[in-house]
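Have a look below at one chain only, the form predicted on its own, in structure tokens format.
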Amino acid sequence: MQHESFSILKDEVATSVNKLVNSFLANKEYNQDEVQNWTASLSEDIVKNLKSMSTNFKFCVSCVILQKGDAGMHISTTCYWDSNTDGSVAIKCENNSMYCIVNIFGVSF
């Protein structure tokens, strides 16, 4: 399906990616030797999922996985784009041992 504006697609993207990430993390414990592969795999899976939703956008996905603990983290992103058609969504998921933060940018072309 084609969408003219990312804002129309935003809720569908958030719901779909939330399900995908929670399913991926469901039975995993944080493992520093595997986390780089997990972020790469999740990012690729998310982009494939997004492309199936709409081919009217270029998508940029960043994925961060953090081990739960006492450390803080702050992330900020910004972009110069057409706010009438382009947009972004941030998703935070967690399990018992880690947090996963996914930022998605959709740029219409």
Second form
Amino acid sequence: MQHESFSILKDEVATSVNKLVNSFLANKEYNQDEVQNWTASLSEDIVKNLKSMSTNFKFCVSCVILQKGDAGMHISTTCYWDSNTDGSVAIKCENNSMYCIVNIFGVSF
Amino acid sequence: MKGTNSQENYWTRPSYKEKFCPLKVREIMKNIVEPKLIEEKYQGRTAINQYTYDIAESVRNALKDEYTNRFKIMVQVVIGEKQGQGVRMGSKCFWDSDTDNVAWFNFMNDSLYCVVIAFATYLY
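Starting from the form predicted on its own, produce the coordinates for the form predicted together with the partner chain.
Next comes the full complex, and the chain you just saw is listed first.
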């Protein structure tokens, strides 16, 4: 069975998700009550966008929003998959009050 | 037909024993993260960088041993410093909810917080 490789989609995913996240964050100020809804709705928008790009993959999207300040943060990911067909993309964006890091995993099935 | 060999069947769903069990996986993550981080302080870039990588690797290897059969595993580890600022993490997935699942574990001590999240997708 021929499996499509995620690397074909990678650039398209990176540019479109970058645009999505930047426009989502554009005018927003970090607000503790609302950020809960933002991570959920941003992840959902990204998944809908990815669904339209390819039906051969299962997607997992993880979104972290961090308020700007003095604190440091590290993120690591590891995966157990078939590297010929599966892949991941990491998107980093920021605005005046917060950072947003999105990790997208695409696995074929 | 009598005596059909059940090993010749190709299953497109995991049996109930093979299913990805988030509670069990949480225990596994807890046993890896707590001993490592319980006494630690967030200091410098290099030390914590290595910890995120080590924890991610250990969790992935433990899950690989636990779910050898036909699951693809993705693990993400976030370690951040506690300075009073706000942080929020969310995730959404597009998959088959009968076979695929997610497990996460949060840990905090006085100077840092750690979030481990593992996604598992079934290979048909």
